[in-house]
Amino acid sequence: MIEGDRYVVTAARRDAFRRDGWVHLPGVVTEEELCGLEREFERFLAREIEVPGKDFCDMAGTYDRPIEEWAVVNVMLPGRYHPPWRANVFERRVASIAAQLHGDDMRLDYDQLLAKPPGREDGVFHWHQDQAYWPRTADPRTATAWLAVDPSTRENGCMRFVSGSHREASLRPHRPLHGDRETSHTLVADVDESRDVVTYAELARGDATVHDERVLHGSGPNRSSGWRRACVVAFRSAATVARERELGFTHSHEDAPEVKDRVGE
């Protein structure tokens, strides 16, 4: 339920987040609000808003892949490159959600836009845990929200989760998708669907998922005739965000070359 900038998370959904490591929240933004976000999103995709270097890249391929062949278009830190995007209605609602899940000391860590072109069998965001990309910090509390700009279905590559995997004793081994981190940032973890409990998060336009930094997740190919677009914002504790920045870690693919960990979907 929406109350201005606040989205009310029910007790049942708070319990689901703790139990499964993720939760589906319906109607986080209204259709009118989403139309405004969508117009700005399209300006990023059309390159009307400049995003330099590797902060505009293909998350499924290598850094040198021609843009015409991109399968998962990534815009990292849109609020950095386009100030009017900052503190948009989705970000404000997620701030309230993060506070309800984790407490009042949660702060924005990064934002991101993701888009899968139609008919891309290779538009796969491989299984991973976000914490495998990030520096280790004392306080791992995280609420990463993924907003469906288009209806998100199994056909067009919706998010999928290994429910409960955030409670495993250690992170699963991750390996570079394309051989090394200089070629592509992407890491991959193994999931055995005969053993792991995989849940597909099919969302209506305006719905969102919120997930923990340790839950295994990814998304499948876009076999549909339309785009699959999503807005992402991640909130972590103020102490964790401060520690990341002390380490030179900004979630940009352009900053702090000494820090190799990068965030994924």
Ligand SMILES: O=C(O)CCC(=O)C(=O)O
Given for the second form:
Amino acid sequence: MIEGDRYVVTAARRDAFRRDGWVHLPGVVTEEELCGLEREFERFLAREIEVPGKDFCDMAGTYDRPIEEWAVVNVMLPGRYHPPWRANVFERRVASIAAQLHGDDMRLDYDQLLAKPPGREDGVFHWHQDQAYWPRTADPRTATAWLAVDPSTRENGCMRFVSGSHREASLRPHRPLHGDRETSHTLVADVDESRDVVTYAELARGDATVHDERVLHGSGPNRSSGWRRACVVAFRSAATVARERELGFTHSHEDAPEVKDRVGE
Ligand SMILES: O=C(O)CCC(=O)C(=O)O
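Same protein, the form predicted together with this ligand this time rather than the form predicted on its own?
Next comes the full complex, and the chain you just saw is listed first.
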């Protein structure tokens, strides 16, 4: 339920988040609010809003793949490059969600836009745990929200999760998808669907999922005739965000290589 900038998370949904490592929240933004976000989203995709270097990239291919062939378009840190995007209605609602899940010291760590073009068998976001991408920090509290800009279905490559995997004792091994992190940012973890129970998060436009840094997740190909677009914001504790910045880690793919080398240690 929406109350101004606040989205009320029921006790049952808070419990689901703790148990499964993710939760589906219906109606986080209204249709009217989503139309405003969508207009700006399209300006990023059309490159009317400039996002430099590797922060505009393909999460399925290598950094040098021609743009016409991209299968998972990734806009990293849209708010950094386009100040009017900052503190948008989705971000404000998720700030309230993060506080309800984890407490009042949660802060925005990064934002991101993800878009899969129609009819792409390779439009796969490979299985991973977000923590593998980040430097290790003492406080694990994380609320990463993923907003469906298009109805999100199994056909167009909705998010999928291995529920409860955030409670495994150690992080699963991750390997770079294309050899090394200079060629592509993407990491892959092994998921064995005969053992790991996979849940598909089909969402209506305006719904969101919120996930923990340790839960295994990803998404399959886009076999539909339309785009599958999503806005992401990640909230972590103020202390964690401060520690990351101290390490020079901003979630930009443009961060210095010595910082990248620390990721996934
Ligand atoms: O959009 C997707 O398919 C994956 C997004 C994701 O992995 C994330 O937001 O952590």
